[in-house]
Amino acid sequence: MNSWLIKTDEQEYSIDDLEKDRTTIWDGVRNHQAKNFIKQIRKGDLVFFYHSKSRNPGIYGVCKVVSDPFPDPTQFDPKSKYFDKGSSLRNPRWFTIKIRFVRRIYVPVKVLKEKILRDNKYFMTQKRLTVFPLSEIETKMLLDNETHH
């Protein structure tokens, strides 16, 4: 089992709207790195659900993957913002993955980025990074030093 960081703007998709949904598919991730890792996601993974444009970023969740990668349905859909011309059924360049909520958690960016991440080159330079990989040290002291939501 691996783990993983996904970040999200909380007007666009935030831990209430994953709690309500109870599942959700990971769509409309448009860069290649990201996509990438995505494709490198199994069944089984945690994922860690983490607020990027919020008052209070930080850690707000922990999910499981519930499907392996697949091909992202909003890149064939004319009327999605995500939509992607040059993609095709034969042929598709972007993937998702369906996740499950599993729990409320809180680590404030401010332990993240003195503690836990602060060796992780994906959290610590490139900050528009969507989904990238956490090391097994990186997920143990996230569980260890969750606040319960």
Given for the second form:
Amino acid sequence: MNSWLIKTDEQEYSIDDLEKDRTTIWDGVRNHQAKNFIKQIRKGDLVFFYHSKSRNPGIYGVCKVVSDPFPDPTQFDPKSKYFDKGSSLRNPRWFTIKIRFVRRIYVPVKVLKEKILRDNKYFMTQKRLTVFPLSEIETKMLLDNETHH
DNA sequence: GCCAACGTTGGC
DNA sequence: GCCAACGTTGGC
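Show the form predicted in complex with the DNA, please, because up to now only the form predicted on its own has appeared in this conversation.
Below is the entire complex, every chain and molecule, led by the chain shown above.
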């Protein structure tokens, strides 16, 4: 089992939405490096749910991946802002996964930066990458950190 | 293929 | 709200 950090914009889809919906499709990723990571995610993997454009950026939840990667439906929908006319059903360009809410945690970006993810090259150097893998040690530290909840 | 212009992201 | 960093676009 692997674990990953994924980002969403709090304005668009927040941890509150996810807790209410229980499951969601994490769609709309349109970056090739991110897509390559998505294709490596497997059902049963662990996901940490991060809010960036927030007043208090940080990790807000733990989720379980409940599907293998599959073509992101929004790429085929002309009404979607994620529509990609260069993609086709036969040869889809973008992929997504389905995740299920497990529980809330809160780890502020300061703690991630100064401690838990300070050796994570993706977190530290690729601010705009919306999904990347976490090591076992990082995963353990994140799970151990949730004492105050 | 280069690179300036542009739009978006992320942290403060 | 600001702005640096950075990914993408489009003209050449």
